[in-house]
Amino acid sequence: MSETVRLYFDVDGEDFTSAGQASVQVKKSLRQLGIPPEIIRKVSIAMYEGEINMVIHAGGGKAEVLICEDCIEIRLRDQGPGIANIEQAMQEGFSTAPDAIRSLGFGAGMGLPNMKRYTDEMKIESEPGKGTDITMRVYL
């Protein structure tokens, strides 16, 4: 593949049932390209929790998946509230999620280390009351 394939997303923040559907795309997408497995496997895990997150935490946001000759980048954008405290927003089980999501079983403060996790590279760039740009890459 000689050429970069750009996918583009809203993520709607008003719906827990269409979270995930630009995963379950852009997983469509790569099958088609013929990408390995468990590459498809590590961005869908990636995009899905990114997607879950904007849905909780930002009311939305944009999605862009650059697929390249060498890497899968997944671009997460949002306008929420932004991440105080990165270092802290890192690690396993830490949530601010409110308990009404909780109690539909998200926000269990897996997201961000799952989305680290299932990457070769992460960068997130966060300011408070300004949101979030999440920028992902897993090499082929």
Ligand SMILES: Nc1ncnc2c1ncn2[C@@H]1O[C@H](COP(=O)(O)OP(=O)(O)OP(=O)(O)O)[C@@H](O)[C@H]1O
The other form holds:
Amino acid sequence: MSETVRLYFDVDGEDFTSAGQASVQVKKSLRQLGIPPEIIRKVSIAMYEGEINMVIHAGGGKAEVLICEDCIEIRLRDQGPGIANIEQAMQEGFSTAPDAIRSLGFGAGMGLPNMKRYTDEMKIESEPGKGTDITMRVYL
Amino acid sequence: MKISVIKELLGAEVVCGEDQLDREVYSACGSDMMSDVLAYVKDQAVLLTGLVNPQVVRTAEMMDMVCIVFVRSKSPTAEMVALAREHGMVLLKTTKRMYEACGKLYANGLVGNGVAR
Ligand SMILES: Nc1ncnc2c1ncn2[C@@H]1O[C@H](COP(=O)(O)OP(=O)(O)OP(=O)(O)O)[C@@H](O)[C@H]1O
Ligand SMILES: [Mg+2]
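Given the form predicted on its own, state the structure of the form predicted together with the named molecule.
Whole complex next, starting from this chain.
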């Protein structure tokens, strides 16, 4: 897999109003690179869900997007509380989001299943108290 | 349906995107939950919502939507308007409530189908 383009973002966990900025930027870059719209759609939605999760559940983190010859890889790393039961977190409707987050329009427990649905590969590694690493791939 | 017709049907005010009112749209969805918009919306071009924060505009941008209608007289913030301008999106605002606004558009042919599964 020969790496062509690499995008890197610090995702601020302090400020909810900025959540999603990295994904907007990635979408713009993918358009400029001439990536097909249906691929851009998948990458954008999966990354946006993951980025919002880092902000609301983990106090921010780091996002990296690698655009390779045969796939786009999205890596999300945070040092938040981690996910104790990944299988449970992957269920539609499971959410630990507080009411304050729900009043902002998130916290339906749909993000992780949606990320899985829009990507071809998804791997979650998480340790309670240490953080969460998510790697997703969309094939080109 | 042209966005200008949506504006007429809802007696809406154009917040930004005046130059885009001739664009044709075929379907819409109404929700205050961006989680649900991300999970269930497929190709709907119009979002009706009563929620006001920048993630509404970003969510619509991620879903390739072209127009957001704010119901119940909600006003988008300057930051949201700037974001929408950047993406070439139309923002409308109406005094109508969600149920009536959706009903008016649906009854006039703007469908809501396209649920992802
Ligand atoms: N980066 C993360 N760090 C810690 N916990 C997480 C992280 N991402 C997800 N979770 C946990 O997994 C649960 C399910 O996540 P998911 O994205 O599916 O739903 P949600 O974020 O609660 O709501 P929605 O995505 O619909 O807005 C979260 O409520 C949270 O408990
Ligand atoms: Mg989520």
